[in-house]
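There is one chain below, alone, in structure tokens, taken in the form predicted alone.
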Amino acid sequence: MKYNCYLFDFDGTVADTGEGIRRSVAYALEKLGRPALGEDVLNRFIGPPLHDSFVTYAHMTDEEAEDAIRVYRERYVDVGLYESRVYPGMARLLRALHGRGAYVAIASAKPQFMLERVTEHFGLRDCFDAIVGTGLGRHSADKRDLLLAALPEGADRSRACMVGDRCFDIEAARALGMAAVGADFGYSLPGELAGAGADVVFSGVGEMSEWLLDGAMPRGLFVSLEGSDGCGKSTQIAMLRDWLEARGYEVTLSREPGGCPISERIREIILSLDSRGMSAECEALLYAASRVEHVREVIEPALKMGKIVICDRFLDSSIAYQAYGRELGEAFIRQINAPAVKAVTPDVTLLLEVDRAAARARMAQGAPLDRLELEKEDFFARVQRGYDRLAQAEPGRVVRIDASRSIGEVFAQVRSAVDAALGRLSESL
């Protein structure tokens, strides 16, 4: 790595935190009757303490100024600090800076407890050393003081980084003998960052992080779901897709069989009705043969790339439909899948678990049943003896979820274990 201390600025730095503070300046001037401001003044409150914002764009006093802090934070404190995404990409950047052995902190003008709090919301908080920000009231928040502070004792300048998107960030760093990256992906004004003197800038948290990390960039995570038709994954997946892109990592979403040209033109010919009497060698061959394509062309590329990839089903849903309810035998559907899944197996597998009378009552409310949800009960029954069997065969990788509970109850489930994958991703980086 290039710097053994990396210093970050919060917001338009790590997130995009806009759309709050925009929502919630706007609060405190209506509510104080005061003038309204455009988008484009609103967006330069991102970032420089709200006073001298509050002075300089709304014409306050200083005691105005202190009385429009007050009203702006009966508004952000419980709405406006969540109204923010982490930016896509800066979770992994994060996290493979903190596992490989550097110091991170943040540094920012934000109050100190908002900082702990939304790092905390967002899972973060365990990527930093330390989190400094200011206090309530009015101290300095100067930005060379805040870096200060940030920066462990004794530690050498010369290999310190300040990572920022505003024109101060970058000047304190090279006040204090610091390297300063600007993200230019953040709120800064054309060439601000440049101008200020930063060593170099950035459009895109993608190729900060490959400059950061000298181009050693870590593995994603590959997450599968698991299960019997009619347990509910396509709705914990769109879940778990939106909850970690808030949380900035880069999600892919695919499926099996199918999510590529090829596969998906294969996936039509396994569930299509008019493919019934198709013998249960050549649907375990179809489906291996959707596989290689789709690992080649989707899964590995999006995994090499750092990013989550999501799966709706894969080699163990062939184990389970092919080995255990076509009775083909685990032997021969691992052979023929051989080609596709020796460079890539889950990191985690969730099996969403359900009662087969109430997936028969969901999926009957659903889109026409295909030549595989049409099979009889017994067929269902070996189906879940595979599943039980790579349960207790893998417990380690396999997550049983309660997918009779409500939905929330549920994704509370799944968000746990993913976050227990993310927590083992980062102590092996």
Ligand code: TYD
The other form holds:
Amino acid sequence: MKYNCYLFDFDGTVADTGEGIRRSVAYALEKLGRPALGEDVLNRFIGPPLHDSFVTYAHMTDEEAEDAIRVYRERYVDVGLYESRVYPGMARLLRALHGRGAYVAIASAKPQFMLERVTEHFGLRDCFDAIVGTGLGRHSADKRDLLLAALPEGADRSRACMVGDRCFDIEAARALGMAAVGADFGYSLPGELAGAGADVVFSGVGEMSEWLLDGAMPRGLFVSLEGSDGCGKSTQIAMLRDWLEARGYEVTLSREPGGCPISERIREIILSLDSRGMSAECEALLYAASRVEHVREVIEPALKMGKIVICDRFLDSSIAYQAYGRELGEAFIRQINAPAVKAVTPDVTLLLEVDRAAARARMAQGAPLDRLELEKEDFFARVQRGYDRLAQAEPGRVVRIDASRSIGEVFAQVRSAVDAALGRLSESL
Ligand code: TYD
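To complete the pair, please output the form predicted in complex with the ligand; the form predicted alone was given just before.
Full assembly next; the chain just shown is listed first.
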């Protein structure tokens, strides 16, 4: 790695906190009967100490600015703080730096307790060795003091770098003899970061990560979801994607059979009612063929780019439905799928379990049934046995989820399984 110590600014660098800050500043101005400010000016409030911004941009006295901060916080602490999202790819960068043994900390002019709350909220708290913000008192902390407080004791500053989106971050780093990396995807004005003396400036998290990690990008995480038809996978997949994206992960959603043009065409053949009478072997080979293409075209490239792939069904479906449901045996199914899975296997598989009666009732409310969904009950009983066997054989990978609970309760189980898998991934960096 380029450095052994990395300090990150928060607003506009780790997370896009603009919306919450803008709305809360606008709220304070309105409540105090001051003229509204345009979005460009509101953006200037992101990063530097609020007190200074109220004085400079809303032309307040010191006392008025303190009053404005009080009103701002009425809204910001409970609402505005969470109107933010971690920049896509940032979670992976932080985890990779921390996981590879670097010291990683936040140095921000935001109050300390807010930084702690928001990093906890986005699941990033454990990426940081230290979080340094300001107290709530009326002082506008000098960025240099924040950097000094965030550095570990006895740090070699020539091997430390500050990553930030405003000139204050860059200037403070330069003054302390640290490297300064500009995050141009935040709230800097054109030319601001280079002008302040940044060693290097990046317009995206991806290229910044490549540079900071010397091109050794960590592989992504492969999550598959399984379960009998009607178990509620689609709802959970959408919730999982939103949750991960808000936490700064890049997500690729896909499904099997399908996921890329050739495999989607194979899907049509497999599921069409016109294919009634298709032999079990032909069906199994078509699933395997669509999987080979899907892995090559979608899953492998996304994992190489460090993304989280969430796939609606994967090899386990073929084991449950074709090896057990169609009674073709595991050995045959594993053999025909070898070309697909030699490249990738899921890091974690969420098995959503509901009883058959509940699944049937859910399916009855949905779209018309496809060829497989029209199978007889004894077929589904065998599929269920297949899933049971998989869960018993690979308890480290296959996580059983009780999907008969409410959507929120099911999602809590999904979240904790994915969180655990992300934790394992960080340890292996
Ligand atoms: P789909 O409409 O995607 O069903 P669901 O919403 O339940 O996931 O249809 C996929 C069907 O294909 C489903 O009945 C399971 C079956 N299937 C197999 O039999 N083998 C496989 O390898 C895969 C991926 C799916």
